[in-house]
Every structure is written in C-alpha cells, then in structure tokens.
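One chain follows as structure tokens, the form predicted alone.
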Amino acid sequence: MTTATAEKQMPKTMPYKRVLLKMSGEVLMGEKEFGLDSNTVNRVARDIKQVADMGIEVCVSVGAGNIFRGVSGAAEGMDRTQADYMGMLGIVINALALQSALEALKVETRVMSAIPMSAICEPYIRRKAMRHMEKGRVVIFAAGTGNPYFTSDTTAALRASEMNCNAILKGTKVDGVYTADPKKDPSAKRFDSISYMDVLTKDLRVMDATAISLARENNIPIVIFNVREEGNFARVMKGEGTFTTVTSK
C-alpha cells in the first residue's frame, strides 16, 4: 500500500498517521511464568492487523522480559554487558514469532534487527524501514539499539524519532497513567493527559527518563493504554476507550 493510498483509506478523524507500538516482552506470555503464550502472540497480531488495516502505518518495539525471565538465575552475577546481549537476543525470538503470526494473518511484516543476523532478518537502516511502512508493511524492531545499557523503552523512543512517527503508543496491563498503582491502591486516580515533565518529576515509570526525555524533545506524544484487551489498540486509534496521553502540554 502507497502513502497517498494510506492517506486516502484514513479517515479524517484519525489523529495519527503513522504510530509506534511499543511492548513489554511480558505482554506477550499471557498467564506463563516466561515464555511465549501463542494464544496471546495471535491476539496481539490481530489487534496490529487491525490498526494496519485502517490505513495507519505500523512499527513495533518489543522487549525481551519474558524470555530473560527464564534465564535470569543463569544471568545472576553475569557482566551487565553480557547479561543485555542476552536480553537483544530475546527481543528477536520475540520479534520472530510476532511476524510468523501476523503473516499467517497476510500481513506484509518485516523483523529489521540492529545486531544484523542476515539469516533471518534484516539489518535496521533507517531509510528501508520507512521505505517498507510507506508500502504498507509492518515492521517490527528487534535487538534493542544493538548496545547494551539502553532500554526497550529507550529503544521504542528512538526508533520513534526517527521513523518521524506521530505518537508511541506504550501497551501495558493498565488503562493509563495513575497517581500510584491502582493494584496497590484503590483510591489511585488516573490522568486523561500529563505532561512530559509531570512524569519525569513525579516518577511515575511511564517509561524510562531517557525514553521520555527523547520524546519530549522530538515532541512524540505517549499514549498509554491497555493493551491486554482485544481490539483496544484500533479503539485508542480512533480516540474512544479509556488511555493518557503524555505531551508536552
């Protein structure tokens, strides 16, 4: 699909044009301890198909904590280098196993890795990348930046940015931002919107201060939102259920 056909499929309404999803590798293993849940990986893919479908051009940034989860007793004392090596190989099982289930889907996918592993993916350039979302292809980022000491968040921040993407759209187990774990504490309130800096000072964990500060600099709205629930990413697309939105305002 071509950008000019992309713009015409889009409704008018829709505040967003090309968007990054970002993950915890947690998401991805359902009710498991670690590991991959195929049930969930497939209901992730169709939430992705969906918004793909609306003519939006999709990324995706994952990250590797259920994988690293079970080998962290092996990562115990392990070099903090090494032990994030392990955690960018875990991004692309990851990675992998998001494509094999949006293909099954037919949707056109491609796992671009920083670390390059041409066997079974491509190498990150910049220019392809957005090459590949202008046709319509969904691409999903894998091996974090390719250094260690930078986080997934960091990683979905900066691919972000360079992407030229119109908002990050943070997937995680609550609907939105909260003074304090609504878990924890039923009277916890939840913000429609905040500002970069409010999440920053009040140390709400959004996403780490780097990833936030590399927002606010390229002024990339985060929109969080609960990703657990079947068709919410489509929803937030079209501005209705229940997220935040971190801007600059």
The other form holds:
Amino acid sequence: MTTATAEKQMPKTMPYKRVLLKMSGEVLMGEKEFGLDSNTVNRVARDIKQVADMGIEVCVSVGAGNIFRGVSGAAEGMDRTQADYMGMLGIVINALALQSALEALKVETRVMSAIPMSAICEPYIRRKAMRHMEKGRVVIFAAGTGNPYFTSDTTAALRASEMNCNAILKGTKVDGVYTADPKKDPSAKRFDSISYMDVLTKDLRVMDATAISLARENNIPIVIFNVREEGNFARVMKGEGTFTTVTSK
Ligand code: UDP
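Now that the form predicted alone has been shown, please provide the structure of the form predicted in complex with ligand UDP.
Below is the entire complex, every chain and molecule, led by the chain shown above.
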C-alpha cells in the first residue's frame, strides 16, 4: 500500500481536461429496489453539470444493474448472449434517463449507442464522440461495448481509452478502495492510492479484471469515489475529499 495523500495524488489545480464517469446502474435507483429514482437521476445530473461547468469535458458510461444483468438472466436459465443484450438495452434506458435530466438543466448531451438505434440516439462513432466532447457536450455511452460477455466497467475503460480521457472516475457507494468491505468490517482501511497490479492480485473488485487491464495498458488512472453524496464529483475533481487513485505506481 502506498501512503501518498489524496492531495499529493491530485493537486488543487485540476490536471484533468477530459474524464469519463462510470456509474453502476444501481446508483440511479437511489434507495429503491429496482429501476430509476428520478430525484437521484436529477441529483447525478446536477453533479455532472457542476463538473462540466468547471470546463472539464465529461463523458459517461452507466451500467444497468438497476434493471437487468446478463449473468442474473443466465442464472435463471436464459441464454447468456440473449440476456446480455437485454442488459445492454437496460443501459440505453439509463442513458436516456440521464440525458433527459441533463437537458432539463440545459446541459447539451448526446447519447451514443454501440448498438445502432437511430430513432432514439446516435450510433457510437468515435470521431463524432470526440467532436461532441470538444464542443463541450456531455456524451453518454449506451449499450455497453455492443458485445455480450462484457460489462459496463469494461465499456468505461474502452471508451476512456478511445476518447483519450485523463481519468476514469468510478462512482460507487464508498469513498475509495478498502482492505475489506468497510460496511462489514469496521477495521477496513482505505487506500489513498494503489497500483493496478495490487488491485488485480488482491482481487479488490474495484472494476472487473478486463477493465483494470485495459486502463493499465493505456495508463489511465481510475479514481474511486462516493458518487452518492451531492457535489462529490466536483470535489474529487478539485482534489478535495476522500477517494482512491489506481495508477501504475
Ligand atoms: N453488457 C454486455 N456488454 C457490454 C456491457 C454490458 O453484455 O459491453 C450487459 C451485461 O449483461 C451486463 C449488463 O449489460 O450485466 C449491465 O451492465 P453491468 O452489469 O456492467 O452494469 P452495472 O453493474 O455497472 O450496473
């Protein structure tokens, strides 16, 4: 474990020009058991706007754990590939909800889907996505990678690599990576920073192994922070508050 403080990891002047925010679909359900909680979706949209207003280019990769996960469908006897396509459609629903909330705040937004759905959003075309971001639009990546057997974490690492993002901001329920689950083990300690390798070898479940490997190969830091607290995304962007940074060091 390294002991560098959060401040050392991220100076007060934000070094990041472009970031990708990854959120599990479960973030968007708030305290509900399933689906979308509009207050939470609106709050997340305000958080994204706050960062976009700081002049940071933001793209978003959301999951669909609040609606459907392919592995759960497969566990109940469904064909895994079919179930994964259902999961990817769940991501589209979340992306559209987030777009709607962002647009209500007058944030220009584009949903770009890996599975073309021209009636409701743009198809994902890397160069177009780049252009949108350069123009200050928030780009929401929908339908995952478009391939079954992948996850929205892997989508985040893939799109962040394609978009030349300076960091992946992984918004979770906790404020970083701990030695054990802090909700179950009160003696669990939070890492200020940790290496990709340690995350993989210690099986710390920050993101799935494919996502970590991809981020590592492309040297994109992953910042784990608590996305459930209003204003935290912007705070972390300024190097304030608590979070864990995963890098090669
Ligand atoms: N999914 C997929 N390919 C992808 C991304 C996602 O098949 O590239 C499917 C998969 O079934 C997954 C679901 O979409 O379970 C939702 O994504 P994920 O489980 O990563 O959502 P999260 O846990 O982040 O809410």
